[in-house]
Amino acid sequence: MADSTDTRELTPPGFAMGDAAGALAMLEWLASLGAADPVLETPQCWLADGPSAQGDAPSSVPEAQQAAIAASVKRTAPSKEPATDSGSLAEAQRAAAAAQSLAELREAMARFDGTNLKAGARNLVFADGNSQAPLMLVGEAPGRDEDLAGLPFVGASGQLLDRILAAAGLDRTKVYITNVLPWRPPDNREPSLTEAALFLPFLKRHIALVRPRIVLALGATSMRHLFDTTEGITRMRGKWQELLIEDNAIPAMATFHPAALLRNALNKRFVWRDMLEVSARLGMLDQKDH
């Protein structure tokens, strides 16, 4: 049976088949959905400075339109930075290790100039919630609302997170929330590997100072860097890990980021299962204490 879906819903506003403006509208729309790497008709070597050895793909789009398309894709693509500078990483490690309190850690993060992220952000987003709580949530990076407020998870995904916590009998007075990055990446793009690596010493020191009973990684970015894995979030979520922080082994789990649930509500059932697992583990730890 033919698909009865109205194709107008699957194309961007302003799209017209066969003209340069339509091509630009389509690519900008795809880029906004996260398709940041266009595929050409012939193989291209992205590591080379010049054209591919296979030759440039023919194009009927004027050069000015091609430049606009490239700029649009570049704005939404994750940053492709070189390998982490060893000097900046060493500086981050020293600054993080020297912090003896959360206040000192926040100040060290504010002073750190290993990336240029803070030049385009309004506020450092450090944490929210109760630093004495047994459950620590680690997200990805601040978005626009978080950057304006200086607090993590205050936009639409934060409101959903609050509802998830409430369903599990929790709220922000009973959890502690932070992110891999304290500064908002431009255009809300995904943190680059370099950025995440530079702030990982601060995150680990943050966890060491808070000493949570359980760490819950929200989303793929948090999971990959905390657990040092290249696995996908779908495969890893809901599985207990052991997070070693300064010789302290902490039970940890990953689940979907609330922002992902806004795009795919069906995954809410998995997050609910994960929250039940976390709540049960917290209950077991409490019983051991008593």
Contents of the next structure:
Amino acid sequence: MADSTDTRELTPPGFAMGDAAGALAMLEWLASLGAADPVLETPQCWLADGPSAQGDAPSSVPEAQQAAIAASVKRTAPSKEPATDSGSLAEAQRAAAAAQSLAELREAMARFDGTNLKAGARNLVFADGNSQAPLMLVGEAPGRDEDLAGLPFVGASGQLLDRILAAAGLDRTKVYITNVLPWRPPDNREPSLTEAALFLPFLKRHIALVRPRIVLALGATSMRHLFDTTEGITRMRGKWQELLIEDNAIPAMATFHPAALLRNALNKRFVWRDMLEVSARLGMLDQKDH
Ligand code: URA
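Now show me the form predicted together with uracil (URA), since the one above was the form predicted on its own.
Then the entire complex follows, led off by the chain already shown.
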């Protein structure tokens, strides 16, 4: 970054510069926006003649990427919240454990008032696809389109997800899709740790009720919370993990989020590799069953 850059203008709202935690939070925030990711096939100086801070993209960037860049520039940092309130967490655990069916779980999530997210969202986004399918995908949180439709992955990243699935011979009748959060975070921001922690018991119960043969985490947020890791997605993706859900060990993997692929098309090859791995394992499970 050029010396002349005024870092105050780059400080995300809510983060104070000058303290280590603030600086670390800002770095994480910038990385989550894709600051470390190449956007185009060839390097470009974004400060000289690239997009403005408002997210204008140069005309050489394809439209889908422009939309993704604009969305990521608008993305705000997670809100600074107090640590998870133990009463709310206990309530989430109790409500999730009591749900005996997907319908009951959906009802319990709609009733749960442990976060403020519900107040700012239009619709609960519970799931889409086939709950009998062997493959369960877990994304991050609904965006604007998903909030309006009440369904996960229906916007730009959802369309890319459908193309990824189609390339692997899959579609929404052959997979089941949900998110870490069922409510849209305001301003398209990343889920806070507290929000994710409060909805984790519901997500785990969701997985337990669906009983998928394989879980695929889409993106770093889903991966971090499902696998309880602080590892980066670039290092973790494509590696088989064991997800222990109510004493059941489920093979699981993380791959890049489709929205990240809209920002960085070069990573599509890794997602393709990961999908081949997942398809091969699904095929093996299929053979075992017959
Ligand atoms: N991104 C997600 O992680 N989930 C959605 O449902 C939509 C976009």
